[in-house]
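Next up: a single chain in structure tokens, the form predicted alone.
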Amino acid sequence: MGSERGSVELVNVTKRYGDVVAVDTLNLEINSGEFLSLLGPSGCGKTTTLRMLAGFEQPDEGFVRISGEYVQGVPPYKRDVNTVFQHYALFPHMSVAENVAYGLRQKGVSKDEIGTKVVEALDMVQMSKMATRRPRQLSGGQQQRVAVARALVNRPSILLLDEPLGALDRKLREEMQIELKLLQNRLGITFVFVTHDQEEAMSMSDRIAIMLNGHVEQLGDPETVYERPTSAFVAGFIGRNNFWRGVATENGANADDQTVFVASRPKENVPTGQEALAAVRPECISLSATKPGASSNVVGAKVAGVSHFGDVLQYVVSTGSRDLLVQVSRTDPARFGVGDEVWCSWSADDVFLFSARQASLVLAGTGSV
């Protein structure tokens, strides 16, 4: 790998805690000015591998580079990067340019430069004509963009992000996920942002390191990861899916509940007479009241549940043996409600399927499995 600022490779690395694995033999590569997304559940070794980026954490083996240079026992603070945590941990007694300046006056650097530089990193964040507030006074977004331009106002070459937007609302989460994004675009430093949403991964990343058991399982850009999955584990984490067990045909699987699934991806057979795990995410899955003449998959259910999600409708449906998610546009004018006899249908093309030993993968409530 070059080394181009704002680089980082990861050789290697294993961390330990006791006899906890965190971090298992982990190789990874993020590019000069990319905005890569640690994803992954709780323990996964997301937030252990950001702190051994930032200087917080030493690898029991392996090695970390950051611009071509080895960091082993480099502290943080001459480390070129700079981290914002979920809790920004400003200063309440600081006005908010003072906060932004802390770091540079603990640097010694003049007070005219200073000056020049929190104006310029208050820009950044559009947050000026705060300047003199202090942080009691800020809203939640208010504050997370103190945290950014105080983190950036050296301008590192690379800003590490420790789920910075977990503490706010849903709609600011949206907002600032979209100023995050332009910000890293206009600067072209290289993010590294952990999190466990993954809809916030999707939305923001040039690339999605999907971890598990302190591996990485897959990585790749936002649509080849949902569109591509490697694992079972990659297909119940990013988006949704319905899951079913069986035995693989030739050209699919055989279900237990007797529905066919027929795949035609070829790097997804699983051998012939081998337990199986098939998968169809829920937009795949076409709703009908009258059965279909021809498709590779057909079954008949009866409507359980609606749920209206902005653009989308979402329906539950029972096929007797077990509930599919189905969601469908809500220009679809096709409507169903509670109780209504429907059938579904969707393309062997639609159909992902993986080894059954990977069952064990699937998070609780990613689908039937």
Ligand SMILES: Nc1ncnc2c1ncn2[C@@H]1O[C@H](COP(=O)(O)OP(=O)(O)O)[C@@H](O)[C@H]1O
Contents of the next structure:
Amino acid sequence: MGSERGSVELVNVTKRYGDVVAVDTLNLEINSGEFLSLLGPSGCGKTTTLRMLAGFEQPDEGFVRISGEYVQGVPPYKRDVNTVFQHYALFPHMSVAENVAYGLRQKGVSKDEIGTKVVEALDMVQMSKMATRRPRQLSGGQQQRVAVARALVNRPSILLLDEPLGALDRKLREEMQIELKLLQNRLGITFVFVTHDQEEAMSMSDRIAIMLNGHVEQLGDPETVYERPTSAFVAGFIGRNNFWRGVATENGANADDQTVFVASRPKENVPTGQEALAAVRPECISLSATKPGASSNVVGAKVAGVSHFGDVLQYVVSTGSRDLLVQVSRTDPARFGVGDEVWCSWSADDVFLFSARQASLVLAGTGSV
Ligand SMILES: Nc1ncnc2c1ncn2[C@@H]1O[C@H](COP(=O)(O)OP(=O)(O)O)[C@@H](O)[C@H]1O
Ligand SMILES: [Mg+2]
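Output block for the form predicted in complex with the named molecule, input the form predicted alone:
What follows is the whole complex; the chain from before opens it.
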């Protein structure tokens, strides 16, 4: 672990800019050949982390290993990595092939070798047919592919991508997500992919490092970070949740709004009597016209809104003191309209309970408490 070609290791890495701690005692191991996303809100230190891997910045503390080698003081061009930036800035006066060849020319690589490598790199992104075009004769997606080819031309074992799809519109962005993922599968090299978009990270990654305030808050595969968030911040940042503030009891929490008792086993060690934040995902709440008997959490509400999203229906229901978000499958036979009286119920097993320490962060991030 940590010594293979294509592996990355950050150990207790800290980077400061004046008083700002951009990266704070960050620890992360990335496996060779994996697609790992750094995901987090703006300013959490994603770009700074990537720049330390690329060699554009040096850590103030801690160390970085790339393909098993300590890289303190190793300049960017001598590292086994290359970067695709958000603003990938192709040279407008050069052809596609010249853009891809540029780095190799600078290094004094022979003309023959450049020719072969450029063809290979353009083949990888299916752009060989457009080798003689100028960037302005390409669509946004094609320009992005050229930027990727330019980064791959040296055959790095790790590709660093800093919000590479940020400038593209939604549809193109989704197409490029699939394309990049297929490319990574085909090449088998490590991708370290920075994004603030949780859906993007969820759909593309083998594992996601969710970052907050310069450190890794949780590291795991998409399913795990969704189903077993270890902090309120992660629960609010990945997918959606209904949150309750309250006080932890022996087997759950008494919510502040008095109307709901949220039963669950306290997770993350929230001691009884302490302020807690309980969370239930919208798809874990069931709606029914008659009061269900068995469920551990039952509350009456009135439907305030219904939205259709292809395969799911989303309800906003009001308990009188708050709104809840409920998501059901379109194939669910029970349908409700605005104004209908309904019963909401959910199982104790679907309740997360966290220390209230991070409540303000969750509030800021999702607005759903
Ligand atoms: N060159 C710099 N000089 C001063 N502060 C910086 C610099 N680069 C980043 N920062 C600060 O470090 C923090 C992390 O920034 P960054 O790594 O760019 O976050 P992200 O990419 O997650 O949005 C932010 O507070 C940012 O303002
Ligand atoms: Mg950034």
